[in-house]
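A lone chain, given as structure tokens: the form predicted alone.
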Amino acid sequence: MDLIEKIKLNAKREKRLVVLPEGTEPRTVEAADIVIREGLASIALIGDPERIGSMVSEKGFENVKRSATIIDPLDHPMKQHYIDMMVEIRKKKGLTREQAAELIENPLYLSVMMIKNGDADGEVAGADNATGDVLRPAFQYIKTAPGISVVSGAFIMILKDREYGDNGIMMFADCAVHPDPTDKELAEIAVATAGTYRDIVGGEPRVAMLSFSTKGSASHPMVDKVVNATRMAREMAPGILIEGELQADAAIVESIGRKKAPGSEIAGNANVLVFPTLETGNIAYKLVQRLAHAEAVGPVLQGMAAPINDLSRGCSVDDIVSLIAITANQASGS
């Protein structure tokens, strides 16, 4: 069984409710129909019911017609309750009822309020909205998980060479969100990525904190950041195997790991790679994806108090289906 099949199987067991605020976006509706047909999650689509209904009838999306919950952002039973919640949560920021009444008609805000109120387990958006627009309501109302101050993006890397990671499965972070994390933020990213690995891939994460130095082979403030982050991450999560600072080859090649970091439980055998900056992580995952012909699944957003995931606006229907299944897995682990 490959990883995506495993993720889908786990999603089927849990049957979480995932809200799709881009309910009139054609790829999203098609993906919803597939998700319902395959039993991966329950689906709530937010959007003009007439537009959704016309699309469903025209395309023959019988599963959406039969089983999806369609929510009109302008008129639904929970509207006043969500407005009250928004005002209460943001009253120190000066949010008025009039402002909240306008915001709640935006599907991206409505979706996070559904999650905040326990009416949905997670959200997938981004096929029709920029990342900033997707994340802003989540930052304001869902906020970050306890003990975490930074949101990051992890990619599941499925390699053709099964020698690396766990039978070719690795996780890279942060490759999508935070340009230059502090040592504390880097530690939080490491702990969050280990949790994402457990929730989605399964098994025990072995986290390598990457640098251009291995165990003091170079001296530089950028190395110091990784050393400090490693110490902090271990203090935050003493039950997780975390090692640093390690060069990439020392992290994933057993013979080099033994030579450069003798006695390490992780060196040469890491399945989670945490990069010191966004530029290094983003460059690395794209190079591995293209040069090694690896499949890069993600980004999976992590660090939020509930699963909120952002698609590329160039995503395919299959991408949306996979991310809904991943979101269901995250909800089950949270």
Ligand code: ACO
Contents of the next structure:
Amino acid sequence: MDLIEKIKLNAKREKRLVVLPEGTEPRTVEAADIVIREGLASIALIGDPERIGSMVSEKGFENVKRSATIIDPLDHPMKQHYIDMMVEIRKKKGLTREQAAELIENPLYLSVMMIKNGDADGEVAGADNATGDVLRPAFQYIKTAPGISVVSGAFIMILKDREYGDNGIMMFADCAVHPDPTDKELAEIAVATAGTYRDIVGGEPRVAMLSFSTKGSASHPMVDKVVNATRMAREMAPGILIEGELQADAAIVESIGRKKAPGSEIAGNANVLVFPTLETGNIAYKLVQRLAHAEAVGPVLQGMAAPINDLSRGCSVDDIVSLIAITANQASGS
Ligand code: ACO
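Can you give me the structure for the form predicted together with the ligand, which would complement the form predicted alone we have just seen?
And the full complex, kicking off with our chain again.
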């Protein structure tokens, strides 16, 4: 069974409620119809009910018509309660009731407040909105998971060459969110990525902390950051296999790993690659995707207290369906 099929099967087991704030975006509505048809999740669509209704009738989205919850962002029954919560959560930032009343009519804020209040399990957005606009409400109201101060984004890389990772499956992070992590933040990213690997891919993560140096072959403040992050990640999560600092070849090529980091369980055999900056992670995943014709699934956002995932605006309907299934998996912690 391929990985996406496995993710879908897991999603079906616990049928989570995923809220889609871009409820009038055509690919999103089509994806919602498929998700409901396949039984991957329950769906709430936020948007003008008349616009959603006419799209559903015109395109024959019978599954959405039958069972999606359609939410008018101007008229949510819990609006006043959500406003109270927003004012309370952002009181130190000086958020007024008037400001909260305005924000709650924005579907990207309404969806996170539904999740915060336990009225939905996860969110997928971004087909129509920029990354920052999707993430900001989540950062402000959902916040990070206990013990984690930074949200990051992992890609599941499905490689044509099955020699690498676990039968060709690897995870790369951070490729999407946090531009220049400190050593402690990098350690948190490593621990979070190991958790995402377990939740979504399954199996034991073997984490390589990447650098341009392997085990002291070069000295530079950038190398020190990765060395410190490796130590901190091991302290934070002693049960996880984490090795660093490693160059990329020492991380994934067995003979090179043996030579450059003798005795390491992970060198040459890593399935999770943690990059020292967003710049390196983002460039690396795109190069592997294009030059090695790998499938890049994600970014899967991690470190947030509830699953919220951001699509690329160029996404396909299938991408949205897969990300909804991944979000449902994260919501179940499966
Ligand atoms: N984790 C947790 N919280 C965060 C993070 C983070 N990584 N980044 C910002 N925050 C919090 C801040 O602490 C702040 O909280 P507060 O309001 O309670 O004080 C809030 O979010 C807003 O912070 P800003 O610094 O104003 O964040 P901003 O909205 O300007 O930027 C963003 C956040 C958009 C994620 C920014 O870091 C960014 O642009 N990152 C790069 C995204 C990107 O372009 N990725 C590459 C493309 S994606 C791809 O190729 C797949």
